[in-house]
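Just one chain is shown here, as structure tokens, and it is the form predicted on its own.
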Amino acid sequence: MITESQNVSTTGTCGVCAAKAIGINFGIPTCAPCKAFFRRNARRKELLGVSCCHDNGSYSIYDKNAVSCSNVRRCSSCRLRRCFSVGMKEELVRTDEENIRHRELVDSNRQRREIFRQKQQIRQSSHPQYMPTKSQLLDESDWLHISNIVSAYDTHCLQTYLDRRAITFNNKLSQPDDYFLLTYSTLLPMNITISLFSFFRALPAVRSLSHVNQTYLCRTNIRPLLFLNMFELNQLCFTEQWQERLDSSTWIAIFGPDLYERFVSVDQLSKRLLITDPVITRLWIVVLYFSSTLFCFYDSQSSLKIPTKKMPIRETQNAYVTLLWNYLVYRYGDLNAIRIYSNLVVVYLKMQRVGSEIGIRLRTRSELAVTNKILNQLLTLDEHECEK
């Protein structure tokens, strides 16, 4: 059986008076006047008991096709009965309390939209108004700075390492093998440390810092960078097989077999993720050196003076970060710059974790006490050296 409410058209006419509908209201397509009428009178049950004062028997208010728009609106009682007859639902009309809650919700949503709009305006105003072109990323002074860093690394780090390694292997010929192996466990990390120390000492940005800041960076940040520096040196230096075996056996003696395995794993990861661009690696080493601290070990007996004014360190690091980023975007594009920078961070975090455990082993193993002491002595600066 099909009810009258199921026969109500949903194609654009009001189910009550056949005028143009504005949408579904209280379950039925209605015009705006019938919507307002039902909202005001749906709960006035006494109105249903009032007889139609205009009914002359010529039409039926329940026959939609027989009732014109003007006729059905002439009697409130007939109009309300017609509303219920076509299926309008009283329970969909909000009560006074529900109206209050609805108005509060509307006001709350309006305020939230306004707050969101204001935040969007602030966020947009904080963005750069234009994106620099490729030629604007690096100027002539930036290229000169990059060239100086690459040259300083080649001259002071790479060359120092090669010279010291040549002296070390020349001495091997005049020493018994057992004695050389014993001393090489100290000479190998010492050579890497001295070469990196020489590089940083050659940078004007380092020499411009105060004695306290220079000493602080030297003591806290060079040893955590030895792994990264060793990786870069290995990419640049030719090593014969017997030298590789000697280096491996030395690292196993220092690290222990388990830690050495993790060391090799991180080294292989570095070869997969890091690209062979000397500018990137060397700028990254400089960026990390100007960190607040990379050292994970707190020594209560240390006489190291903590800087009270670290702003020059932060400002220098920010400058090098900007230089590195602009170079990456210029050389490799936006998306590749993000990928390369992310890989730099990932690789160094892996290196730092392994390096931290190596540091613990150096400090706690009696057979490595000499190596640990010599490394600490190498990183001691006096005021005269800082002024050079």
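For the two forms, the rigid core is made up of the largest set of C-alpha atoms that agree within 1.5 Å on superposition. Because the structure is a prediction, the values reported are computed rather than measured. Residue numbers count along the first chain shown, from 1. Compared with the form predicted together with the DNA:
- After superposition on the rigid core, the Cα of residue 279 moves by less than 2 Å between the two forms.
- Once both forms are fitted on their core, a CA shift of 2 Å or more is seen for residue 19 between the two forms.
- After superposing the rigid core, the Cα of residue 337 is displaced by less than 2 Å between the two forms.
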The other form holds:
Protein chains: 2
Amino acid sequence: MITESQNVSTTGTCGVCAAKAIGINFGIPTCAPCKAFFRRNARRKELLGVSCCHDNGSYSIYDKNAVSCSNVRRCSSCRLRRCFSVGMKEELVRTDEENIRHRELVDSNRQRREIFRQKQQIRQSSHPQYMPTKSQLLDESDWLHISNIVSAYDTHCLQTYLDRRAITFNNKLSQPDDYFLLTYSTLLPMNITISLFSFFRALPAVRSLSHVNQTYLCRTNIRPLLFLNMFELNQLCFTEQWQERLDSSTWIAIFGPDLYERFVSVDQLSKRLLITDPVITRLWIVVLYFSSTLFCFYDSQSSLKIPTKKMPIRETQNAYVTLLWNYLVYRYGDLNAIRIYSNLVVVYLKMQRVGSEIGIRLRTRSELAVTNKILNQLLTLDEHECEK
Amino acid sequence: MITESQNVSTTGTCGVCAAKAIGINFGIPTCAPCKAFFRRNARRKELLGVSCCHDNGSYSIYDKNAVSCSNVRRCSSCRLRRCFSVGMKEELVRTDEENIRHRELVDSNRQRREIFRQKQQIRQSSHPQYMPTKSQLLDESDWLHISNIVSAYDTHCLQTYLDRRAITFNNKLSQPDDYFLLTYSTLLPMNITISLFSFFRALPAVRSLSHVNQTYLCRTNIRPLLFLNMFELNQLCFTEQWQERLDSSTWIAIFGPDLYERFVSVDQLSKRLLITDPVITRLWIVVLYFSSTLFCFYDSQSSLKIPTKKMPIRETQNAYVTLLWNYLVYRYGDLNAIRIYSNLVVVYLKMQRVGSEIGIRLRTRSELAVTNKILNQLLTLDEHECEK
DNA sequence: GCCAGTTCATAAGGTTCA
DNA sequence: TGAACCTTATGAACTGGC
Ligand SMILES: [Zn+2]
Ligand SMILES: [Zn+2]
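For comparison with the form predicted on its own, provide the form predicted together with the DNA.
Zooming out: every chain and molecule, the one shown earlier first.
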């Protein structure tokens, strides 16, 4: 009869309780509950000693037909007896000693894995020169710098932009006429320029430079950053649909359809590649601003003095690029930092190419001469303000 | 109709009284009160035999509509009948035998846990601790505690002992005959036991414990302290020479000559090592009384319940041992405190060894069976007194 | 993937105490 | 008597060595 029950068992039924078997446990196909039951109780021989009232009851534990889930599981003594009777093997349940040994093995494996993982991480993050631990990446003054830049952008650039936009539209809330459109094609780039300028002017790192250097950066590096700044501003401030349409048509008017198409595609690309982080793009703008060679296409006017000592600029840029990098590593890890930084560079280069052609267009198209002149004057004006 | 009631039951209503069910109890979903009721009364078949006035009353126990909380619970007989009628299963209430087995399991688990806890505590407590300055050692409430214990010992333990001794000898002032000697060998340990018991019973710290804990301490920790208490009593009360001789011969009769010799040597040692101080020994007795593991040699009777929550006992002991230590440091200084405390421990351990052998002798020698039985009954009696 | 073990939430017994 | 609590047993879900 046992044999018969085993035959049945091998088909996938629990040898003990007739439920669906999950596999062979302790020698016999059983269900999960019976497996757990036997593991817990196989060595508790006192359970067998209990003479329970089911021995002589309506079913025998040896009678296959009387076995059912509820029947067998009701009495742990009967259940254990049946486990043994169908041939479950006590010796397959680990003894305490065996189990301790097994757990030691598991623990040592865990430790090895952990050590390996750490080593790999170190290998990945290992810079040729130095590899600071995570806590050393950014100290208190770094965080201060970061938060200063972030809030300076908010309170100067973004605020200025919003204020000026409000004033611009205040003048013309009704359907825009042709005159407004013409004005707006100057006002829009103006607003972006002025807001960016006021941001830089608020930075202590800029203010601590010599006048010459300040003027130089202002004249050469604000224009190449207008695209990026526009992008960032659009990410930050909510824009009504009609405003958006107005902006689009303005850009079309300035750029012409072909360039506008490239402009849009770069904008789309930026949206895909640049992640939403309050620090990264702003810090990136600052880093780019402190470049000594950012421009050279827009304006070849001779009146601009090239500073003798650009060293402070480079040093500042160096400091900020380190800060940006450390922030990226700290916040996103080594691999992501590389990816994010690459994307920043890629996006900027694309923007630069489109921006350069926009600059050419501004300088050469007669209908844009006014806008171009005003923007130039703006930066010259800024220059005078700097001197104040 | 039963089926209907079961259908309703499965939704979460008590099958017996229609209150909210807490789960399946004894086979049927019931509320907590009905669960408790059935456990208590399932085996009390005499309840069913009571012909109660509700059988023929305004509702039938089989009529689902008439069932309500107040209805069913009003009459125990009806309630039990209804329990059975909705299918509650008597066999799911543990039999006495099953319950004893279960309680043994619980107790052994508890002991394992207790031992584990102690081991851990020892491991943890081997850390250096903060040393308070002398003035911080004992505050007003500490002194109040100390004086309470000292005077409680005087007015309860010592006084009771003196009173009982007076009564004992009042009966027999003349030369003791054999019958008196036999009686006295029970009366002497009895007096020591009862006086100690009345001391503990007077302590607020004891009275504030749960009954279970009080009973537990009384049954397990009074006997191990009899030797120490006898010593303290002998130090305190004047004893006539003939009384002393009487006591000695009584102890010889009980202990036998070998054990008596060891008993005397421990007594002598105690006199040398323990200093005369009204506080120390009494406080030490209290500290020892609040032990959770003092006994285990005297009485292996199974009828004693091991308390679930020993925490209050431990906390009290902790408080008193701190009090004792602070008193020692305050009164005798650091170094002396260590010496005195060590002596207390040494003396107690010696007494424990002798006491344990006395206990064995009491349990095994047939001529001491009566004394042993009376002492046991005394502590059981105490237990009943506790419950008052 | 198999088959040991571990963990955790839950069910259902019992006990305590006001 | 019943609310609050303590315990054990159970099985589903998961981990880890081989
Ligand atoms: Zn099964
Ligand atoms: Zn109920």
